[in-house]
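In structure tokens, one chain follows: the form predicted alone.
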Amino acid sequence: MDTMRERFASVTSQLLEEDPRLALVLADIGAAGFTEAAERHPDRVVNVGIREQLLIGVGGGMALTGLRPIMHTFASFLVERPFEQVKLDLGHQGVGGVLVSAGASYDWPSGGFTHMAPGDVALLDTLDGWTVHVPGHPDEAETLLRHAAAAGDDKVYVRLSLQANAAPRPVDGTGFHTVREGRDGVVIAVGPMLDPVLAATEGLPVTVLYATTVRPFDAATLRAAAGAAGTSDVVIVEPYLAGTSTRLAAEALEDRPHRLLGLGVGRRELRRYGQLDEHLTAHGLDPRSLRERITGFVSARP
């Protein structure tokens, strides 16, 4: 199976052939995957080098001319480092574009903390009007990339990762999808957290919702699932900063008694490089740790 990032390169190259409005801006990272596309479309495939603020600025300028820019690099260099440009050159200017990140929270542990971005979605939550896709499989990444490229002038963030579920699920760029139904609570699994959540909740009578489009937050589906389960005990398992979406879940359930548990990447910096699976375990995102936290939360209901 190819990776989400490899699928991004092939799909975006194809989209550049199909849509003359589409443009691609790179900052060295991933440029090797677009050598042919750059030769075929030198006016619409631009590599600015390791200048991430310029990456966003050029994308914003392209959008002002009517193009639909896709901007790509590691998440820490795409959202965190040039955040002022994301806020001003896209948001304040009232133009859109597609940010496609790699690296996620800790896909490349040996790169160190500079290449980790567990706070990217939380940071974008401080801005208005962003759609956020978190695919859990390369096939889902392709669907969501195509959806983002065709999304008019919207501001869209597509968060790619080396973490992936074993099989794709049907996704359409909107809302949450029910994977399993139960009566003891609702667990929302975001993107590549689905397989660990399904393993962790095997045999437990809980509803599992799958979320690949997390912004806008699908309050209606959560409310319906909680109503069908007969309880508003909700666990959200996210592959980025723990608790990123709990505020939105609380707002969705504000008119009824509810309990929330946000699981994800902790704030404590892990200073040993390790491997990806070791980071998952250290943050309690492996199936065994998830089962302990979820069963403990559900059983503690008053």
Given for the second form:
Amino acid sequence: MDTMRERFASVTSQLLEEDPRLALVLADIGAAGFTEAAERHPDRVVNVGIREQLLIGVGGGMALTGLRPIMHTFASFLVERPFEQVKLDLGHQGVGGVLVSAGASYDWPSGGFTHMAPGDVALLDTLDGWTVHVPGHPDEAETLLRHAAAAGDDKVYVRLSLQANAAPRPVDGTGFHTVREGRDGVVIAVGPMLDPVLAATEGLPVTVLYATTVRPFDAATLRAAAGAAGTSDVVIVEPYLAGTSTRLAAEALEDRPHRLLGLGVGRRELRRYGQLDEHLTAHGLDPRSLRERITGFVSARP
Amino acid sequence: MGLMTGDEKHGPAATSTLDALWVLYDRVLRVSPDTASDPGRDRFLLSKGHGPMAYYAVLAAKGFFPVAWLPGFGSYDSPLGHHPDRLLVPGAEIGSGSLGHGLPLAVGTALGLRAQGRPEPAVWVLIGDAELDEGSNHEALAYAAAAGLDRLHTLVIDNSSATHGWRGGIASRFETAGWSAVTVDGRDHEALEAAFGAPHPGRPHAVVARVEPKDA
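Having seen the form predicted alone, please provide the structure of the form predicted in complex with its partner chain.
Below is the whole assembly, all chains and molecules, this chain first.
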């Protein structure tokens, strides 16, 4: 199986053939995957060098002429470093585009904190109107990338990761999907957190919702799931900063008493290298830790 | 410009651009209210969005919006803010104010036009000499020359407002990167027109328009 990033290169190369409105902007990262596409479409596949502010500015300028730019680099250099460009050169200009990141929260743990971006979705949440896709499998990444490319002038962020579930699920670029049903609580698993959540909740009577499109937040499905389960105990397990989506879950449930637990990457800088699974364990996102946190939360209900 | 009040701190920034803007809109740019949404129009991107009174005055004089809008400048009901918003101001290609965004957007605009097989439109961007301090401009400046964007033009209004100045002159920064560059008197309409029209095959072109120092 290829990685999400490899799938991004093959799918985007194909989309560039099919849709003359699409353009790809790179800042050296990932350029090797687009050698052939750049030869075939030298004017629509642009590598600006190691210049991340320009990466977004160029995308904004292209969008002003009517193209749909796809901009790609590591999450820390795509969302965090040029954040004002994301805010002004796309949103404030009233134009859209597709940001596709790699690296996620700790895809390259031995690279250290400079290449980790657990805060990317929370940061993007300070802006209006962004769709955020968090695929949990390369097949899902392909589907969501195709949705993003075809989404008119929308502003779309696609967060790719080496962390993935063993099998793909049907995804359609909207909302949450019910994987399991139970009466003791609702657990929302975002993208690659689904497999750990399913392992953690094995045998527990909880509803599990799978979310690969997290913005806009699917309040309707959460409300329906909570209503069907007869509970408003909700756990959200996200592969980025803990609590990123609890504000939206609270809004979804504001007309009823509810309890929320947001699990995800801790805010404190870990200052550890190592492997991805070691970081998952350190942040309490391995199945055993998740089970403790989830059972502790739902059983604590008065 | 006298109709617009309330942003006096940016008065020098506004008057510094007036002559260059007028010559551009009056003699160079192929854009009018009738062609403001024509894909083949020339683009002018005001990057130096502070002190936009001269820009608004020129757009009003050229008929992009009514002169009657000018006295409302900066008020709640006015589309004309102390920094322009492209979604509110007819004829404004970009919303600007935060420094260092226009030149990168202009590079993307030139690339976007090229990718759509439109070599005719010229892309112009106006920045200030202090705005050139922003690193984002240097990302764009270096790349534009390397990419041979010969439909891209930068107009730098130099009123000596950069805190540390530019040793060797601003034009040398562009020339070193591979641009065509010329420095002119920013109050001399004939000199400005000649500088705007100077040929620059295969290279982007920068016009540094020197005006009286901001604090003079």
